[in-house]
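Here's a solo chain for you in structure tokens, the form predicted on its own.
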Amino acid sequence: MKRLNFLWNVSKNFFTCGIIGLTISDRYISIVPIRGGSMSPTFNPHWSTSVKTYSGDRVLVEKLCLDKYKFSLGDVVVFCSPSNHKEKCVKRITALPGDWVSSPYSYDAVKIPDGHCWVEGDNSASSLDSKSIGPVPLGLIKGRATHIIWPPQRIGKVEQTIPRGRIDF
């Protein structure tokens, strides 16, 4: 009966810490994994195409802008794809609603829609984002990148980079 009780009390420990981690990290923060090279150097700065790792970067990621779609231009942020809703992206804001937005590959500029955002890898050579897809939507942002909290070595905070390509009237 002593058992019982114990594995009782320890398997309602394990279900109440599983509810407030789950709670936590869907509304507040979580620790997303970087592949590829898309983000070089921000995240993963020794990736090559040529030798594929899969250990990577892990990102903090806060969840608290998602109240009121607070972002600021140079924002790291994680996505779902457009085209996968099961496929996570990161890349950095570079224009918010509104802005305009020229590409180095043509003479026209886009307007950024209300509730859209334009997203650009910080490695454009190895990057598939807003240039290739358009503007994302705001709804499909699930995170803005704050911190790199592994590997140990590069522990730190997430800079924010002045966006190019912004066209200011």
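Here, rigid core means the biggest group of C-alpha atoms that superpose within 1.5 Å across both forms. Note that the structure is a prediction, hence the values are computed from the model and not measured. Positions refer to the first chain, counted from 1. First, how it differs from the form predicted together with its partner chain.
- The Cα shift for V10 between these two forms, taken after rigid core superposition, is 2 angstroms or larger.
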The other form holds:
Amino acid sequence: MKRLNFLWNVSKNFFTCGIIGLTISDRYISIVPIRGGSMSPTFNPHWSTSVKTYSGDRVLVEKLCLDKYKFSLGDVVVFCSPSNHKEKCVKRITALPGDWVSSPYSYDAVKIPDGHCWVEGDNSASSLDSKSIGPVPLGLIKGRATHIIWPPQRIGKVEQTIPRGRIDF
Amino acid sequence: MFARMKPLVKEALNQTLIFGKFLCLLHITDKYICSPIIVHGPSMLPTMNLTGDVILAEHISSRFGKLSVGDVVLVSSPENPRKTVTKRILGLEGDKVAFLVDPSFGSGNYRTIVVPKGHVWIQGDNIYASKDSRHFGPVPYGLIHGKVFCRLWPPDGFGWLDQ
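If the one shown is the form predicted on its own, what is the structure of the form predicted together with its partner chain?
In what comes next, the whole complex appears, and the chain from above leads the way.
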């Protein structure tokens, strides 16, 4: 009987911690591991596909920005991939609704429609981003990366940099 | 004085904790299981009324990708992420969809499109007053929040929604 009581208590505490943790990670802040080298040198500067042992950076993602969907240029955001909703991508916003973007492959400018944004990886050589999939709806964005928290030697803020040669309209 | 305050503070902390847990449970239910929603507007007219129906939406089948053609879903609008719209799925990825470009001009201008990977084609039931995939194209699956399955209000329309 005592044993059963103990088990019941443990599972109750487990459940409570679970719901509190899930709520916090849904509404306020969560931790996301980064895989792949599309955002190097900001994240994973030494990423290569041959080295499997290198584990990626962990970043802190805040969700309070989702209340108003107010983003600024240079924010690093986490969003669901438009072609596969189970996959999350981390990219940098380089243009907001109403801006014009010059597409590097075709020589014309694209206007970003309402409620969309243009995202690009920092490592333009190996990044699947808006240059191939077009503008991404803001509703797919799941949070904004603010700090790198792991590995310890790379702890620090994520800088908001605007890539050169983008916005010249 | 301090000794007298101690049980009071403890009690207050306990109550706050219970209240906090309750809020968390509410959030989890609302986000992952099911939630009531008020819908306005003419875009789903024969299925839903013009003035504020209360409907119940579940979030389980959209999370596991079990949606099918004909389901009424909640989608956050691609044009304004803070707005949620109610529409019906008319095509999943890979389906071929034929639609009227402008219904007020009679039935001549049909167009056919193949829904790309990871997207769905959504349309309102009232084709004359609905802003949907005919304007902004197929929407990514990730924008879908839930599936509407039951109507709570008005009382005479209470019941399951059919596909």
